[in-house]
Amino acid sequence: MNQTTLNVGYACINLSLQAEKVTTNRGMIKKTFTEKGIVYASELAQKNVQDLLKIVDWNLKNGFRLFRISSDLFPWASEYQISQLPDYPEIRETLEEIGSRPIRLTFHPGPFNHLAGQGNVLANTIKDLEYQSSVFDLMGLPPSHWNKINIHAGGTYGDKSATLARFIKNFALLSENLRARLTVENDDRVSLYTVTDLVPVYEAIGTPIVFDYFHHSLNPGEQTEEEAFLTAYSTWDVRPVFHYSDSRQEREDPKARREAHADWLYSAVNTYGKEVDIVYESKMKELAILRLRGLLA
């Protein structure tokens, strides 16, 4: 396979450091937030941000120049502005330090984000996406698809075309910086969106398509993997970030869900001669990549 991948990375959790209680997703339930409020949220956020710096530095030391940040960096972020946190000066200083590192950072907000939604669903989506864009702003990272904030188009609401039209319309409600960072990804269910389905979104608002190899294998539409890869690749204005994982059902557990990602990596990525950065979405995180490199038994 022709591999010209420049950067590889993984998502959110570093298992090597987790044993030392280094984590970026400290949180709390709603009751705790109600009782302890913004002061405790600030305390947890500061620890998360400090540990993110540790993970970023570990990544660079071990040859990882791409990392997806956990969307849970700031607990109950929808309830306040980051600048309102008591520890904001220290948090901002650490975020600026992270932003100065030579690593490509991305976000992948959760599946509850529906830009094609309406009412409270749409309002909450915008609030969540804007929070994550503001983190990149605080890091001093210029708004571009280099630091992507990646989402799915969401449900079809019974009409794919109408839903995507609403997605395109609601895109205008986002801040300029967020619009410059937003990308959209193909889905793993045949009832949802293929790469081909997402092309009109790109043509209307310039939102690049993140190609997920595994999702395409489950929901290819009318395109081969190479055709879908090249279609998605052509939508990018910077080097793309694509996603790769193997099937748990095929490789590890025949009883697993069809959509389940494997714990480990078993096959090399075909980048079809193109320069592409890859986020590996295997459950064993950085350990899976180290094993693929022959650095872990």
Second form
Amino acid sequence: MNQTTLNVGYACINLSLQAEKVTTNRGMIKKTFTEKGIVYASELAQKNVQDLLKIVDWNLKNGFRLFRISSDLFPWASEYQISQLPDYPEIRETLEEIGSRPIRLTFHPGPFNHLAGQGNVLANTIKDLEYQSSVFDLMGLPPSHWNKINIHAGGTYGDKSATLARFIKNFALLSENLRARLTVENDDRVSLYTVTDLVPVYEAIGTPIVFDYFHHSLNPGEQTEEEAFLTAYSTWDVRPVFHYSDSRQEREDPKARREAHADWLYSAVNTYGKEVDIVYESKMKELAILRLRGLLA
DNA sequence: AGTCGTCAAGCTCGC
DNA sequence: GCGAGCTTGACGACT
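Starting from the form predicted on its own, produce the coordinates for the form predicted together with the DNA.
The complete assembly is shown below, putting the previous chain first.
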């Protein structure tokens, strides 16, 4: 659903509603899944999906028209098809309702996903990515980068370009809808992938680059922030979603690891005159954005 | 009701 | 080697 105004959002958890036990990441340990199977998974998934609708409506009421959905929405999703769940009719109905809301939804599958991996690593990655794409399908969202499914390229396996070549090759193994939604993000470590590193991937398979300001500051490569921003911006066929957060080490705790995100936000984002939507990745979630608005006002 | 040991998956880096 | 960090703490046995 395209809109004319720029969207602001946050990731996965709404702290205001979490206080009232509204959450979308109910799950279970392996032992419980072995004992209770998809009947219990269905129960938890239904609650998660119902609460996702509550969070989406809270967001719309409070001016957030962008939200990253938790990848834990369906516990043990790799072990079943959503349509096999006992509560599938109700779950599907709620997902359709969510999909009809005027909000931009995205996924950010976990760090275990390595499309350049091999064997089980690759198989698990494909399962996990396809599951998240199927949720968007059930929501009735047309496949496009508007509803991005965003991942990192993964490790380097000692050879960046060979790894990216495998990433490009394995992209062909994904469903058409997933391919239309996939994006890649620059990494925070100097050994991993900068925006510039990811350009060949975009050129080969058309996956837009999600620019993460904080990651760029830790791993700028040869580009300034503005150059990297504009390079990433140029890869998008719809309005981009970029990520912003402040450094915990710089702002809140000198002993924190340099990759750690700060609880709060401290300054406005420079979008270099371009229109982009921003997911703020601060630990204090929507509260950090609300506080930043107050600071800027 | 609250505490606390433990928890699917991969990779990287600092201690 | 271990643990933190990344997407985002939460589960569940026990007191």
